[in-house]
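A single chain, nothing else alongside it, follows as structure tokens in the form predicted on its own.
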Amino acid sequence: MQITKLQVNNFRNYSAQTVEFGGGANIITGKNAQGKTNLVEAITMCSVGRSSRTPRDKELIRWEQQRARILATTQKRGGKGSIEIVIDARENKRVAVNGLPVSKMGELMGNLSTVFFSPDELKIVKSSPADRRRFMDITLCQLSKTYFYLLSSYNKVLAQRNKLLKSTDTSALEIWDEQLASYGAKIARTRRHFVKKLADHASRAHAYLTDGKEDLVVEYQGVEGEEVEEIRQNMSFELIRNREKDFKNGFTNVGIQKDDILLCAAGKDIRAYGSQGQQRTVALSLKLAEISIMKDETDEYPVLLLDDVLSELDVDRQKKLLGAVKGFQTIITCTHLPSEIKSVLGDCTLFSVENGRVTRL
């Protein structure tokens, strides 16, 4: 899978720009605040329908403009495709796939699969469980529209249940509990199976990155059970058992919104006790594992987006990372490209960005 062309109009600091990418490594250099990350953000929008930097779409519109537009041209084994996103200051965001408007965001998923890594992605290791759940969900939504709709349904039911917990009328609580356990069980089973695959791939990636000096253990932490019915029963039991606590707190204390991923390396919980270097290496291992899972599931590599990551890694880690991702499309932003790194990449497509203008070198 590749993105062959990206067109942006009135997006962030770009008035009008077209960028044609190569099929291998694409290096975008430039000083800070010139627009490198904005290009990556536009690609992410076409992949998952939302920005990696802000939940407010209207912030993406260029200053004093009313509308922003992104158009990505893609190439998959099945042929060429296109994704268009229009963000309007007065209306809802509009999305079209292959020229046809889509009314549900789930229909966007899988048309342009990406793996995104930036310094902020260290959050998947060192920050809250919510960041690790987001990591799972972004990957799984790209792999399965069904998962996207299950997650959306679960979150709607959860919001209704939490609203009910704050009211005096609790007559419908059992109905919401039944739906929450039903949706939650399917999501939990999918996540559990995903983490098993993640553990295998991440362990190998971590051994590669650390020259075999550290073992990485990755485990799913959530509602107990292997199959959907078992998980549903366990979740239903826990919802009943925690009902009094839920009423007291005014929110639901049980469910997939509490899931986490255990990450242990060198015999310790890296989430809490790892050094910054260890946490960075584990995050990188998870991202490399994500690429492998997407390749296994779709028989195509995703587009890898590395936004200012090289500056966070020592030269040895830089070389190992770039050596691991050769052979499929990668888009890398950096302030400059060291000569030793360019030698690892070999043939690559070079761009420079200055004040919202992209030049192919």
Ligand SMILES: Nc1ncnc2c1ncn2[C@@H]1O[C@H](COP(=O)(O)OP(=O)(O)OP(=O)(O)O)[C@@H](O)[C@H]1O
The other form holds:
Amino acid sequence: MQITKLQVNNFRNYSAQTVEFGGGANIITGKNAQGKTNLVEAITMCSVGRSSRTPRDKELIRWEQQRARILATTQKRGGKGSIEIVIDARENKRVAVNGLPVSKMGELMGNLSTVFFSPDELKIVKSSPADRRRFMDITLCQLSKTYFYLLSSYNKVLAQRNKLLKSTDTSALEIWDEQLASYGAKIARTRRHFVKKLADHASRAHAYLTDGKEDLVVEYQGVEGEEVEEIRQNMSFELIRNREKDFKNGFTNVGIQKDDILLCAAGKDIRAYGSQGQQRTVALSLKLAEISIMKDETDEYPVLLLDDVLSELDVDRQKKLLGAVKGFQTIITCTHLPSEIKSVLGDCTLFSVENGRVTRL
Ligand SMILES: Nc1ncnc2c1ncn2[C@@H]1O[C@H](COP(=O)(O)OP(=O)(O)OP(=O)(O)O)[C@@H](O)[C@H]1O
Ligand SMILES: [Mg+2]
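Could I have the structure of this protein in the form predicted together with this ligand, to go alongside the form predicted on its own above?
What follows is the whole complex; the chain from before opens it.
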């Protein structure tokens, strides 16, 4: 899968800009605060319908303007496609895929698959379980619209149940419990299955990045059970067992909103005890694994977005990373491109960005 063209109007610091990307490595260089990340953000919007930086779409509209527009042209095995996103200061965001308006965000998923990596993504390893769940969900939503809808349904039921826990009328509790266990079991099953594949690919990537010096163990931590029915029963049981606690806390203590991924490298829980460098290597391994899973599942590589990642790695890791991502489209931003990296990349498309203007070099 590729993004061949990106057009942005009144998006962040861009007034009107068209960028035509090459099929391999695309390098966007520029000083700080010129618009590198903004370009990557526009691509992410077309991929998953939301920014990786803010939940507030209106921030994306160029200051003092009313409306931002992003148009991405894509090339998939099945042919050309387009994704258009319009963010209006006074209206809801509008999304169109191949010229047709899309009312549910789930319909956007999978039209432009991306894997995004920035220094901030280190939080997948070192921050709270919520960041690891977000990592699973962003990948799985891109791979399956069903998963996206299951997750939205689950979150709605969870919100209703939490509201009920704080109220006096608890007659609907059993209905919510039943629905929570039913949606939750399907999500947990999918996540468990995903983490198994992740473990496999990530440990291989990690061995490659560390020259086999450190092993990596990745495990799903969630409601017990392998198959949907088994998980559903376990979850129903746990919901009843924790009912009193739930009422006391005013929220639900059981379910996929508590899931986590265990990450151990060299025998240590890397989430808590890893050095910054170890955590970065694990985060990178997870991202490389995400690419492999997407390729396996869809038979196409996603577009890899590397925002400001190179400067965080030593030259050896930079070379290893770029060696591993050859053969598919990658969009790399950096303030400057080290000369030894140019030789690893071979054929690539170079751009520079200055004050919201992109020039092809
Ligand atoms: N809504 C907006 N309207 C206009 N400009 C904006 C808007 N939001 C952000 N900007 C500006 O866009 C500029 C470029 O931001 P961006 O994050 O893309 O920089 P960058 O090139 O990635 O820099 P760095 O190397 O520091 O990461 C910033 O100066 C920021 O103030
Ligand atoms: Mg940036």
